[in-house]
Amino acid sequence: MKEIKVLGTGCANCKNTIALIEQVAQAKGVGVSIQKVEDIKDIMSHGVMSTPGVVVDGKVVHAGGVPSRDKIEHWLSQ
């Protein structure tokens, strides 16, 4: 199971990122645990200055804007 954190303050892009990750994971049959991180200190502790940020299994893989479906598929296939 992939441990995923979506870093952001609750904006529309953050919500869209979570929804897209859930859609791609379901389509690929990959189990994911998604945690929403909204605390600014927690977000900055990951070195993310532009949200939404995405952390997969402890590694920051994306920051700023909604990631593409292709990127998400790549993260879930690793």
Second form
Amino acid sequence: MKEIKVLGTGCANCKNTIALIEQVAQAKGVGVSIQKVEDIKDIMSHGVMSTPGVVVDGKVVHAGGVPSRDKIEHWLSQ
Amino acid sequence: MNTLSLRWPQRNPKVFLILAILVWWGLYETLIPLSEAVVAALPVERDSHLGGALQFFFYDTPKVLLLLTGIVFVMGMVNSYFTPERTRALLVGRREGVANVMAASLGVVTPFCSCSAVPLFIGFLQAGVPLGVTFSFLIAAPMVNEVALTLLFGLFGGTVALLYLSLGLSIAIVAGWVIGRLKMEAHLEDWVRDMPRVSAQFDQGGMSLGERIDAGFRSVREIVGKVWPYILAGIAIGAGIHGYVPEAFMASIMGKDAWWAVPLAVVIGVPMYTNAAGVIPIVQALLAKGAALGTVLAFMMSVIALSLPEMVILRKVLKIRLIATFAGVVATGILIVGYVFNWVL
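Could the form predicted in complex with the partner chain be given as well, to go with the form predicted on its own?
The complete assembly is shown below, putting the previous chain first.
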């Protein structure tokens, strides 16, 4: 089970990111728990400057823009 | 999706770029005569109201969209060199003044989305970038962007685009510098001031040319995919104005002689929240009907640079007084630009 957090103040790109991660996880049959982090203080505590950011198992792996499908597949297969 | 077509530009990035430039150029050269032929073939009088409107629409839409696709692609590649983290590292420890100029210029090439404004703002301050310098970046980034510049270039020509670029940068530099001099750090929200300092270190994995091409495609999908309806709507309204509003109608309302036109344009512009894509085609049509360039530029800048929703977002990190100062300083800059233009031209 992967713990994934998506950091973002609720813009369209953040929603797209969550949808895409869910889609890829389902396609690969990997169990994920996705948490939306929308509070600005919590977002900043991860040291991310551009949203959406993605945190996988406590580590920031992406910041700024919707991540590519390849990237997501890579995170989930680790 | 077809993976072969996706992988090919990645594997042969240089060949792809050369081919892309040739295809784009070929399209650009054939589109203009083509759209003229389309208008000529339409069963309407060229000199009629409808003819004038259609001509504007069919002539400008393909031109602007093609220019935009090309430039957004190139900027997507350029953006991949300037992540916010790198920009921040470049700004830390510079003398104010120099740093304001750099921040405003970097604001043009660093990818920026208004939903990231707050995290960026805090991230800069946390690393020790001065408040005024941060503002220079934050004013320039949304106001001087590739979409606005492309539309200005496509609809008004190079001179106006260049003027917009240099004036937009000047406003960002001066406004940021003034805010820095006012020593308003106390008017940040308390939790922002108490944030732990972070270092401006960044680890940037190198990117191959193929990945940058990918970034170019992505920004075309994201930006052009988002703004084309605004452009179509803007050009359609502009076309309506071109065809139906009488010549020199705007001269009385937005002309040079009306001293109150510039402030009025700013006041109307601030609460409007649309992007450059929608507003520029309309503005071009107004200009053709006798509105003064300074007034029109002031309107455009206030629509793009100062918006109520943005201030609501900034309220999370700034106290009212600092927001008011920010809006006041930028609005003053825009007013000066408007008057100077009306006076000089």
